[in-house]
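Only one chain is included here, represented as C-alpha cells and corresponding to the form predicted alone.
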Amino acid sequence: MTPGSTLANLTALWAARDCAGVTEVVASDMAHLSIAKAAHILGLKLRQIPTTPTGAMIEDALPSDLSRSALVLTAGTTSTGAIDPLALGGRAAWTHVDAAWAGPMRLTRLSDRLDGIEKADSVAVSAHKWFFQPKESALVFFKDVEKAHAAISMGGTYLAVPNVGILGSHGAMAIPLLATLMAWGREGMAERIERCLDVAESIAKLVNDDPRLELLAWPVTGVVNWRPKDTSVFDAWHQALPEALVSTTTLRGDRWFRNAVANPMANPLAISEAMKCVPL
C-alpha cells in the first residue's frame, strides 16, 4: 500500500527499472502526470503516445522496440476514463497498467472490460476512487512479487526487517480498507462500483436525449464528457450548475463538462432535474 497513486506509479516504474532495466517509459499522452513525474525522477526517459479522439492509446503509434522500455497502459485516464488496449501487455519489457481510476472495475460483471491486465508486471490501483476509501490510499500489485520487492528494499542494521517501496514509516491506511472488504464482500463492492456505472450511463443517457447537448462517447468507466452544442454558452451553463455537480477538461484544445460517478449514492433524478433548469 502507498498514500495515494501516484506513489503506487513510481513504485511501480522503479521496480520496472531495476528488475527489467528499462531506460524509458512508453505512455500515452492522456496518461495521468504522476507518470511523467516518475520517469523524472527515476532518470528514465518520457515518449508520449497519441491517443483516439476519446482518449485511448493508439496501438499502432507504438515504437516497434520495446526491449528497453517501461509500457504504461492506463485503465480510465483522468479526463475522460478511457482504456488503452490492455492487450498490448507483454509487448515491452515491463507492462505497468495504471488503473488508479478502473481497476476495481475487474470485481463487477463488467470485468471483461479490463481484459489483458493480467498480462501486466505491475498494477497500480487507487483505494480513494472505487474502493470508496480517504484519500492517501492505494496499492501496487506484481506478478512477480519476490523480484520485485527485492528490487525495491533497503536494509539498516537498525530494522528487523527491510523497508518495502518508498516509504519507511507508515499510517494505519490498510484498516479502513480491510473494514470496508470486510463489511461489504466482494459482492457488496462490486454492487457499488456497478451503480457508479449505471448512473454515469443514466447521465448519457440524458445528454443524448437533450438536443441542446452532445456526448463526446459513451461511457465506459464511469467518466461522462458532454457540452452544449453551442459552444458560446459554456461558461454560461458552467455557472448555471450547481456547484460540484460537474468539473471541466479541455481536450484538443476543446473544452468539455466531465462527470466522474464516484459516489454509489449519487441520484441520476436529481442531475437530470439540475441539467433541465439550465435556462438556456
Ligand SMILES: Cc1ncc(COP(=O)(O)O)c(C=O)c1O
Second form
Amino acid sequence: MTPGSTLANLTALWAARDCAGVTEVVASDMAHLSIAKAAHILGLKLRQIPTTPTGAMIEDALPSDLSRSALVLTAGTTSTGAIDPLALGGRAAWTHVDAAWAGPMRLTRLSDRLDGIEKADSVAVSAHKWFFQPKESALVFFKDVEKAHAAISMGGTYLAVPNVGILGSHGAMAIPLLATLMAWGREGMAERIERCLDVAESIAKLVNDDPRLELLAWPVTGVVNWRPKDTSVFDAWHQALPEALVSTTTLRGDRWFRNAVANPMANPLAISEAMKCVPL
Ligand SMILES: Cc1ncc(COP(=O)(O)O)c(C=O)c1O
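Same protein, different state: after the form predicted alone, show the form predicted in complex with the named molecule.
What follows is the entire complex, opening with the chain shown before.
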C-alpha cells in the first residue's frame, strides 16, 4: 500500500525501470500528471499518445517498437473516466495500468469493462476513491511480486527487514481498508460501486433529457462530463451551481462540468434541483 496513487504509479514505474530496463514511459495525453512526475523523477523520457474526443488512447498512434517502453494505460481517466484499450497489455517491455479510479469496478457486474487488465505487469488502484477510504490510501499490484519487490527493496544495517518501495516509516494504513472489507464484504463493496455507477447514469440521463445541455459521452466508469449547449453561459452556470456539486475540466480547449461519482449516497435529483436555479 502507498499513500495515494501518485506514489503507487511511481513505485510501479520504478519497478518497470529496474525489472525491464525501460528507458521511456509511453502514456496518453490524458494520463494523470503523476505519470509525468514519475517519469521525471525516474529519469525516463515521456512520450505522449493522442486520445479520442472522449479521452481514450488512440491505439494506432502508438510507436511500433515498445521494447524499451513502459506502456501506461489508464483505466478511468481523471477528466472523462475513459478506459484506454487494455488489450494492449503485454505489447511493451512493461505494461502498467493506472486504475486509480476505475480499478475497483473489477469487483462489480461491469467487471468486463476492464478486461485485459490481467495482462498488466503492474496495476495501481486508489483505495480512497472507489474503496471509500480516507485519503492517502492506495494499492500497487505486481504480476511478479517477488521480482518487483527485489527491484524496489533497500536494506540497511539498522533495519530488521528491507524497506519495500519508497516509504520508510509508515502507519498501519491497511487497517481501515481491512475493516471496511470485513464489514461490507466483497459484495457490499461491489454494491456501493454499482450504486455510484447508477447515479452517474442518472446524471447522464438527466443531461440527455434537458435540451439546454450537452453530454460528452455516456459514462463508462462513473464520470459524467456535460455543459450548457450555449457555452457563453458556462461561467454563469458555474457560479450558480452549488459549490462541490460539480468540478470542471478542459478538453481540447473547451470547458466541461464533471461529476465523478464517488459517493454511493449521492442524489442525482440534487443536480436537477440545482439546474432549476441557473440562468437560461
Ligand atoms: C487516474 C489517476 N491516477 C492517479 C491519480 C493520483 O492519485 P492520488 O491523488 O491518490 O495521488 C489520480 C487522482 O486523481 C487519478 O485520477
